[in-house]
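Just one chain follows, in the form predicted on its own, and it is written as structure tokens.
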Amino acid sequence: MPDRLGPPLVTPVFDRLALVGLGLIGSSLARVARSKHLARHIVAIDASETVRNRVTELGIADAVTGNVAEGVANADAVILCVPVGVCGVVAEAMRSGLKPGAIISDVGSVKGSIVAQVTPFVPDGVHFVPAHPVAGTEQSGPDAGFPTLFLNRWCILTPPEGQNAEAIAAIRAFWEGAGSMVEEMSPAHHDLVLAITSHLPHLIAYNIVGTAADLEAVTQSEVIKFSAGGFRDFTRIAASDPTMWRDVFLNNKDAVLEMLGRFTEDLSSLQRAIRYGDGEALFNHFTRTRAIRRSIIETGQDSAAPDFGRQPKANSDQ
């Protein structure tokens, strides 16, 4: 796939960009916005003094503050990079500082809940264009960010019906400038798709690693000592931010429970095939699912290069 992260823009998308939350995603946005001139002035807003001090030391923003209402003042765009469960609280706190014509967006991996939380606090004349960059790593904090995090990754926009077309175009241009491929869909459809492609895999990873942790005491460290590639991949996923994933499951529970029900039914079918020695059923299932992996590689979302856990992952889906 071609490298979409081209030269800096001659004219930035936004004059003043405010980022609320400077963890992995927020700090990566600050870095790419600066390196690609997506905004003339970047304001970093975070409740943590430790994070604010580190952002200042890193020099990835032009201004740093802990006051969200003051931080969003005069911003053309405000992107919420906070856990899903607090988006409504942050939207309420910043409401008084927003100027007419400003655009609010976010990076949450659940959209229906965020729309419900934020919409009541969007002032008249302010636009709301929810977004979800399908990119991330298991690392967190302002030091974890890097400007190519979103390169050749999808960013899904879920604008409410009737949303301002210019606001949608501006958010699209921002993410394309960050190197992302952009697609639009409804919040409900997004949450169903992400429940199977992201949320359920994380739930399974947390569960498998938890089961292994219980077994670890019995096997006297052999689970960790003899970990194969599959288990290592699960532990990488299960190392993701627990606050973020707690909020994801609580705020997308209907779609996750629907996908979990389907998964449980399919798992029961595999269990029966193993119990009764149905090799043909197992072979057919494995052949069909192997094709999914090939499709992911063909669409450029991963590499076919061998990796036995020795190389660090630059990007991983959330």
Ligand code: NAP
Given for the second form:
Amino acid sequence: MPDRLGPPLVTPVFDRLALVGLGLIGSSLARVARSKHLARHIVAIDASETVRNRVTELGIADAVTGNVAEGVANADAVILCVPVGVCGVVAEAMRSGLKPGAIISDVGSVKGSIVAQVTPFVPDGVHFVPAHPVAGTEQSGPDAGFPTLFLNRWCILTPPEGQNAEAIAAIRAFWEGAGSMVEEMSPAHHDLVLAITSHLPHLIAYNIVGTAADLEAVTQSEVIKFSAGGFRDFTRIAASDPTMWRDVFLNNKDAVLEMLGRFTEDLSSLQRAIRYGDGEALFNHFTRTRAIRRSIIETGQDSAAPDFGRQPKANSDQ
Ligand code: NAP
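For comparison with the form predicted on its own, would you give the structure of this protein in the form predicted in complex with the named molecule?
Okay, now the whole complex, with that chain kicking things off.
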């Protein structure tokens, strides 16, 4: 697998690309779009003046604005990189500025809800190709982004049936240019898969770190001091952006609750094995899970290094 981005494209995928929301994901896209020449002109749109000023200082876009309708004017593609819960509001605000033939996409961690929020505001003649890069870190904001965030990571597209093939191909080419591997599936299937691979692990991390922090018998300093015993990896995940994750859980409620139900049942059976001293059940379970870790490393989705995930600028699947 390549460990660096290839040379810039000779012909960019998009002439004018508008990115709405220049946080971790949006600013990483701006950086890779610039370095790989995926777009000739990049417009950065963000509601926050602080973010806009920082994007200007960083020089990662050709134009910066807080006005969504103005910012998307003449764009060939608009990618929403805002929290899941505001995608509908942003789609409504940009509607009047979109040119015929433009492509709307997004990067949201939940797909069914975003399709439901955005679709009513997609004008005739504009194409909507939802996407989710399964890559991220626990950091937020324009300074957290980096151009190799999407390298060797999956990007899942969930285009509606019958969507314009050229629009899908353009979004695919964009993500491939950013170094990603692309797969297509339905929004419902995406939300179920991500509920178990990403959303539930985050919920468990938020919960376990909260539980440890609440324990009266163990002081805060001991929790921090002895964190290497497994807890530290949970704290990294539990440091993820509260707005983003609130929106993920509120917008993927059914799939998360389904997976949480299964998880609770399985946890009860481990609890039972511990209570009744069933070492064989525990050993078999841990052997099975160890094999899953090995296959993730074999497919290049993580490193076998013991400090995985703690390096600065390391990307994790979210
Ligand atoms: P982030 O770093 O917090 O950036 C989001 C940006 O959007 C912020 O600059 C925010 O401004 C801005 N924003 C919020 N509401 C807006 C609005 N109505 N109009 C314009 N800009 C607005 O978040 P992120 O981590 O990049 O996540 C963005 C999206 O990517 C989310 O949908 C998330 O589900 C998805 N995603 C995230 C990851 C990850 O690991 N973080 C991975 C894959 C996908 P303020 O700071 O003022 O709120």
